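Next up: just one chain, as structure tokens, the form predicted on its own.
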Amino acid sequence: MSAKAIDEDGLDSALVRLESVARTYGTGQSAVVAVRDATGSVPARARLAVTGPSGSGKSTLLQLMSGLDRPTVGTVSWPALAHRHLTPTRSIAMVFQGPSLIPALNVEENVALPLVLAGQTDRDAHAAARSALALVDLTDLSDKLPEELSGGQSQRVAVARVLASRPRLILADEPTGHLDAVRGAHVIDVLLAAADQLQAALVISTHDPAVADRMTSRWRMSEGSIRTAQETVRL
């Protein structure tokens, strides 16, 4: 995963590339180094697990990959997406640990809202929302309010909300962290199926070995660094 990916035309085909990236919060004696000297790349259609204990830098790494945060040193780029050094926001979607749905909006409205805010018409945004809800098998809950959903259903709505933009790179930060094993496995089923249908890369940060084992590649983080990068052998 860290080797440079080159397509048939000789161009860099990585969806996101990290080059000697570090992220420090604060200054002086109170400074906290969340990520240090991280180098790696994610090719198209990757299925990558970022593992490691709490506090190892997984969430910060995904935020850097998404463009939601900027490195203190080093470079994050998106060679195969719209702009190499400007975050291609419409090509990247991020699923957070908690669904963060808006209580006053129903399921379809929650999924459509980011598209409306991005400038789509209500009609187009709601059509895209319905298609995304179909991807996660929640069409029958489109009129429900968040308070009427289970934890697993809420997280699947959050997945639908980011899939509505039809991204090429899906980043999921501990998406099963608040769920039991059965509901968590279902959310991973949904993410994998949606990534397959969209032909998108999927990167999941997790401390759960069962989740990591379902991906085909793995970066292990420790104390802010990517310690190992390996391919998962499937028998």
Second form
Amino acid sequence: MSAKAIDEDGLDSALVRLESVARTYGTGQSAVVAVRDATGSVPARARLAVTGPSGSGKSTLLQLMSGLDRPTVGTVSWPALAHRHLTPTRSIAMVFQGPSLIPALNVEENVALPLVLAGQTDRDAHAAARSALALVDLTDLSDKLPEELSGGQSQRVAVARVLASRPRLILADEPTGHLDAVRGAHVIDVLLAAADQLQAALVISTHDPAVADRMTSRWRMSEGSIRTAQETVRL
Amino acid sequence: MTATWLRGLLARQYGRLLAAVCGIALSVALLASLGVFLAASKSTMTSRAASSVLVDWQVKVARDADPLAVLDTVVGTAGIRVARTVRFAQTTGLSAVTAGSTQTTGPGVVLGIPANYASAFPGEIRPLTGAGSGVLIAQQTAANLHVAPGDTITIGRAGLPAAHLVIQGVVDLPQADSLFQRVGAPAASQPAAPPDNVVLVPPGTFADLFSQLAAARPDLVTTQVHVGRNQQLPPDPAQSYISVVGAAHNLEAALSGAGVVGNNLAAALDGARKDASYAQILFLFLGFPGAVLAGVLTAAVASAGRARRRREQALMRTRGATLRKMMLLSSAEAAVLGLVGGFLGLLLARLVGSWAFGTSSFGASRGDALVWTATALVVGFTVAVVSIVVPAVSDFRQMTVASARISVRRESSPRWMRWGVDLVLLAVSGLVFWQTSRGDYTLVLAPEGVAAISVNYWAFLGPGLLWIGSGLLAWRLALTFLRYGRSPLTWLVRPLTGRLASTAAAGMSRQRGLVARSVVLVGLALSFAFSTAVFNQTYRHQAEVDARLTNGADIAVTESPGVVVGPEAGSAIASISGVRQVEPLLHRFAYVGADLQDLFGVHPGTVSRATSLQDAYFQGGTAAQLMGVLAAHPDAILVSDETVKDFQLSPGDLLNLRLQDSRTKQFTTVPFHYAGIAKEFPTAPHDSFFVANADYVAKATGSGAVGTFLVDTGGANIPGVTAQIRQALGTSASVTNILTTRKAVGSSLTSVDLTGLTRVELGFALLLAAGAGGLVLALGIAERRRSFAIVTVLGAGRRQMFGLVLSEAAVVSALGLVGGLVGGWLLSQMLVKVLTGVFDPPPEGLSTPTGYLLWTLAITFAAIFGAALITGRAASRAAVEQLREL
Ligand SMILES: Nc1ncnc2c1ncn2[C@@H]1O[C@H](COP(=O)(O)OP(=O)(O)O)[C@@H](O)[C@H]1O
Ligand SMILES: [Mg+2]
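Following the display of the form predicted on its own, present the structure of the form predicted together with the partner chain.
Okay, now the whole complex, with that chain kicking things off.
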């Protein structure tokens, strides 16, 4: 939360920067402040864990980082990604806690979807999807429908979908929340491998210390605030 | 707990609840409106039938009974307005000497009519020329004898010397058929036609002429008491019929053999009750599918909350809710929806009723009204229960918490599809249709004199099963197309989705159940609208044809009897502004053997300029072909079916008719050659008649005297032109137009305010089509809100989102349109065929109301695309909120 990460050329290399960001849901008496006065930045290739109890604002924070949600107060910016204030959806990819595959599309089509949406041809998108699936070792499942997959498989497909779109920032919101320890660990393996492969930053929200321990830095959240920041950035 | 549950529903799902209430209200309103229509048209039929009868009862006094005693008994009976004694005597023949020549007629009838008869039964005797009372002669008799007021006629009396009377007036007897009926005799032994020769005399004169004859030959002189009733009739013609028949039986019992009642009123009501059953059938055919559709739509709306309900149920189960509890809660929901929807529906029906039928009563009687209201409400409840309780309970039974999510598993085809239920239904429908459309089947059977009417409800199976079967077949085809036709589907949606085409096609293909449901509902709604519109249009067209057939043309100028006007008078009419065409129609009487029939002389080349000749009027050729034959062979003649049978005619056979020569007034033989059969012809009576070439007839009779000028105005300003013609011609001719005729044609359904029914049905059909399109699509998309949220999160732009949503709308529209048009076309064909009995004459083909159909399509597609745009926007907007549930 302190100094800006400026690289040797004096350029701001942070992938996402939060400045005194707050997010309030609703108005008046029923208003809920999900995130308050959050400041921080995520440098390239970070391995960041966002931890905290349920309801502490982790998901909201990740959504603000992804640009899917807008802060009520403060600014979110993406200095190193193409447009400073426009949402750089193409370079950020998200893995969600719950099932996030489209039930009507099979695994390969799900993985290819972001690429097609980004304007690639069917052929290119599917080729990329197949190689992404191969990377997470799911080639066998490419023809299955999401409802035929187990929870762990679904999350790995979601990771493959992230891989295929080659983002520079991966945000994973409790990707292991619904999984047992063994399967959860496997999903984290895959996520880390994907981030390494893409040379991307990885932000994982979790309340599982085992998961958090595999990251290099940690933001602890409670009641919407980032209490401690261990910014041990290793490039 | 129940109240909390309902409050919770209201808070969270008011959109769905509102839609369900609307659906229920719609089905209730449709049924109840049709009930109102039935009530209104039934009472119209009753009053029309009652007012068409001038003498309600003719009580024939038994030979030995005292007429005065019978009159006393009749007058003493309840519900009698007026009673008059009328005497009938048979004459051996009439004759008259005019201008030096003697005319003689065959046997006839002399009536003894009291002076106050005309005021008691206005219209029964219509004065034409001369005095209105005294010694009167029927118009045709006067023509036969060449007499006019002031002339003397001779009346033949069996076994007595002839008597001489001076004619004081010429009259017309419009209801001669019933006046001269054989009272108490069965229909089969009634005279085929009323007597040609009729003289009416005051009672004193009658006594002078016939008291001797009555004593000598009591079989030749009879007495009747004519009765006008004033009893209030029940609005339903069937009930009226029963009450009138019962009253007549009571009178006969009171007379204990002294008299037999000829029940003219019951005969008219008999026809009306038949029409009433047709009206009921029309309701079933045309209204029921609409109500079912509204019900199905409601069920679709109600089931849209399924995913959410499953989640809630799963939760409740984990908290220990039992099936009983579950049933209780969903029943409470259904009851509230059914009640609210039902009352809204009844309210709507009241409004519709007063707007379209001018009545808001739900039945022809209080009991009827109760039954209708109750039925409509029960239907509302049933719809609510079927669409809410049944799925809730079945979900609860099968569900585990884990499976509380809608599945798109590559499931096997539904059971009905594997069993081919759709094909079986269609086959049975075809079979029933074939059976019912074969020759001599009647939809409504109302045997004369029998209180019960039998309706051939079997015939409903044809169109009913066709409707259901074609709906299921459309479902099957839609499912099959969506499953196997992915490449044409991709091609179809590419213009809207671009690169996303194959993804969109894959999605629709996997969720084909949802898409096919929309297709089927849109298709059924469109086919309902289509078939209703076509049927109504065809019906209206036939009513038009019927009126035109009766009146002859837009305006008919009928020359008064005895007035001789040549065809050249037509040019005077033609010069009146607004007149487009004038066509003279010759009218003569011709003897074929001993039978006197009407003969019409036409100019075959030009007759259809002023009137329309339908092919259905003729047999042995089309209208154009037979007119061509009359033109090429001037001595050709078209005759009735009956004449062909009686004389064993085959085409080209010689047929000698006797026609009156205008120069000698003698009947002379004129040779014709049989060319074809005419069943109907403009202005012609319903029974036998001839149609021949006018020029040939004029040459053979030495006169071109015209009976009727048919005037075509092109349908414009008919009342105005009628008034002008009347003014120009004075009283020498009677001028009638199609507008007044249309109102007067028969007591049949044709004249019942089907316009009201049409308006209501077309309105509902439109509502249903738009509702089915818009709602179903919106619901389908709402059910996949999550998917759309994910697509948004994955970076779909606005245009891509709309592309996805609109492509589904396009597929639903295109497939629904194809299904609706094909199904609707088949259904209207079958409806018109099955309901042929309603039409008189039967239609030549279907009339398509293109304007209405285009509007329906436009509004339906607007609803579909509107719903797509709105839900598409909502889906992409709500993405962030949806994320919480991801
Ligand atoms: N869409 C929303 N509307 C209202 N309140 C919300 C919404 N999303 C989150 N909240 C509230 O904001 C707070 C933080 O939620 P969230 O960010 O999901 O925390 P976490 O992911 O750490 O569990 C919670 O109290 C939650 O109830
Ligand atoms: Mg969370």
